[in-house]
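In C-alpha cells, the next block holds one chain alone, the form predicted on its own.
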Amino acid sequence: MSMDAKRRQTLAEELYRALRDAAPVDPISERHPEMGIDDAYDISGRFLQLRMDNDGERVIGRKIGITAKAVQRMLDVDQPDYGWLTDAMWVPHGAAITIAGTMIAPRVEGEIAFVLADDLAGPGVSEADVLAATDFVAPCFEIVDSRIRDWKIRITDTIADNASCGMFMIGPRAVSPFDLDLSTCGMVFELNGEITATGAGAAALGASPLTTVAWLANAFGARGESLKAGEVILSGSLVPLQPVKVGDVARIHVGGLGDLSIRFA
C-alpha cells in the first residue's frame, strides 16, 4: 500500500461522513493521486466497519460493480470491482425507497441476485461451482450512489466508496439456477412506463452472472476469505445506469424470472 493507516482511515471517516450527512466529497483520486487498488479496498473496509461499529450495521452480503466492458474501459481496468450490503441496505419489496434528503445522485441498476446455499471459497471456483453453491436467483434493483461530488470518480475511487453502493431490493419469486440459462435471460427496463433500456445475461463481463459470481469468490479466495451461504450476492447490472429522482417509478422485466417494480420517495 502507498498511503499510511492514518490517511486511509481519514478517508474512510470522510466517506462515512458524507454518506450520514448526504453530502459529497471532491474525488479522492485527485487530492491523493498516490492512492492505489490495495489502498482503495482497506478504505471501503474501514468505510464499513465504521457502519457497523457506529449504527450497528451487519453484512449479510456483497455487490459486484464495473462488469460492463464499456464501463471498464471508461475507467481504464480490465476486472470488476465489489463492495459490501448491509442489512441497513436491504429494502423490502413493495416499499418505496426515499431517496430524499439520504442519497446524493441516485441511479439505479436492474440486476440478477443470488443468495448462496453454500459456501464459496477461491481460487479455483467455476461458473459449475456457482451453480451448484446457488440457493435461487431473483430480479434485483441496486441504487447505486456515489458519495464522489457529480459521480467524478476512477476505480480506486468508487472502490474506496463501498463500490458506489446505496441500496437494493430483490424480488418475491425465487428461482433455481438450474431452471434458466443465466447467460441468454433478456431483461427489459422501464422508467415511468417506458422502455429505456434492454439487456441479458451475457453482458456480465461478456459472459454470464454466473461469471462474475465466480469472480468475486476468487477475489475473495486470494484473500484467505469466503463468501458464506446465505449471503446476497448482487451480480452487477445487464442494462446502463439510470439516473432516478423522487416520484420515479422504475420496473424491470427478467425472462425466467418475472417483474420487479420500485418507486422512489
Contents of the next structure:
Amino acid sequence: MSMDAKRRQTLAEELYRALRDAAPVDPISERHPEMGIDDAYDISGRFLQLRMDNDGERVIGRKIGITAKAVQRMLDVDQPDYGWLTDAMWVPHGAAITIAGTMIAPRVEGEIAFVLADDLAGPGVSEADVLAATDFVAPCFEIVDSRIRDWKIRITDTIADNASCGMFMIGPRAVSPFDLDLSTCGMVFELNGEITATGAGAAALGASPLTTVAWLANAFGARGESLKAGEVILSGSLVPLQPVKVGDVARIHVGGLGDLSIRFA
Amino acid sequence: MSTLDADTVDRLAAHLEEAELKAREVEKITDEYPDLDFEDAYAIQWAIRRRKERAGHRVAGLKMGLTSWAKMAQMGVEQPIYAHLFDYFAVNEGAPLRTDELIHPKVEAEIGVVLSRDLSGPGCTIAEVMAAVDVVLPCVEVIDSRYRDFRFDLVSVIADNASSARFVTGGVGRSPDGLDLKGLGVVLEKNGQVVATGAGAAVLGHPLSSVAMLADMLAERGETIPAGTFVMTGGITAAIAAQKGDHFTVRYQDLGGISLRFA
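Having seen the form predicted on its own, I'd like the form predicted in complex with the partner chain now, please.
Every chain and every other molecule in the complex is listed next, the one we just looked at coming first.
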C-alpha cells in the first residue's frame, strides 16, 4: 500500500460522514493520486467497520460492480470491483426510497441476486461451483450512489466508496439457478412506464452472472477469505445505470424471474 | 399525399433494385426528390416487389423496422416501418453468406413468427396476433442499406425496402403459449465475443405488437397478412457491422441459437 494507515482511516471517516450527511466529497483520487487499488479496498473495509461500530450494521452480502465491458473501458480497468451489503442497505420489497437526506445522486441498476446455500472459497472457483453453491436467484435492484461529487470517479474512488453501493431490493420470486439459463436470461428496464434499456445475462463480463460471482469468490479467495452461506450476492448490472429523482418508478422484468418495481419519494 | 407520378415511382424502384442487385451504393433519393413522402416511399417499395415477382421471385416474408418507441420519437413518427423479404434473401444456417453480394452488411438479432391464419387491421391487437401465431423462432437479419454510408432519412429507407438484404432462421421453434416474449433475452456474439444483449421488449414493448402494427399498416393499403407468412418483428440488438471472415452467433433464452458466417 502506498498510503499510511492514518490517512486511509481519515478518508474512510470522510466517506462515512458523506454517507450519513448525504453530502458528497471531492474525488479522493484527485487529492491523493498515490491511492492504489489496495489502499482503496482498505479504505472500503474501514468505511464498513465504521458503519458496524457506530451504527450496529452487519454484513449480509456483497456486490460486484463494473461488470459491463463498456464501463470497464470507461474506467480503464479490466476487471470488476466489489463492495459490501449491510442489513441497513436492504430495502423491503414494496417500500419507497426517500431520496432527500439519504442519497446524493442515486442511479438504479437491474441485476440478478444470488443467495448462497454453501460457502464459496476461491481460488479456483468456476461457474459450475457457483451453480452448485447457489440456493436461489432473484431479480433485484441495486440503487448505487456516489459519495464522490458528481460521480467524478476513477476506479480507486469507487472501490474506496464501497463500490458506490447505496441500497438494494430483492424481488419476491426465487428460482433455482438450475432452472434458468443465466447467460441468455433477458432484462427489461422501465422508467415511469417507458422501456429505457434491455439486456441479457451475458452483459455480465460478456459471459454470465455466474462468471462474476466466480470472480468475486476468487478475488476473496486470493486473500484467504470466502463467500458465506446465506449471503446475498449482487452479480452486476445487466443494463446501463439509470439516474432517478423523486417521483420516479423503475421496474425490471427478467425473463424467467418475473418483475420488480421500486418507487422514489 | 403522393408527390410522384407512376413513371417516376417505377424509375426509382428500378434504380434502387439495381443498386441492390449490383451491390453498388447510391445517394439517398430525397437528394433528388426532397418532397418525397411516406406514400411515395411505400409506392416505390411495392414497385420493387412487383419487379421481383415479375422476375420470378417469391415474397418469403415481411419484416418490421424502426421498432423502438424511443427511435420512433427521435424520428418524429408514430409508426414503425415494414418491408419485403424475397426468397433469395434466405440463407440457410450453416451456409456461407456471400459478402461480395452486399455493400456494407450489418447484423441484427430478431424474433420471427409464422402465422397460422390471416391477420388484418385496423385495430389488430396482440391478443389476435397471439392466437394467430403458429411458431415463434429465432432469426437474424442482415441489413444492407443501398445508400452511401447508411446515410438516409426515413422515406428514403422505406423506398429502399428498409435495407432488407438477407436473413437466417433457425434455432428452436416454439408455440407462443407460455413463452415470455417480453423478457426473452438475446445475446449477439461476433467472432466469439459478446457485442450486444437485449430482450424481446426492445421491440415495441412486445415483439407481437410489431406484428399487430404491421397488420394495421397493411390495412391502410387494403392488404392483410396472409396465413403462412413469416414476419421478422424487428431488431432487438443494435445492428453490428460485418465483414468477410466474420462469424456471428445469436443465443436466445428458451429458443436455442443461430450461427452465420460471412464468406
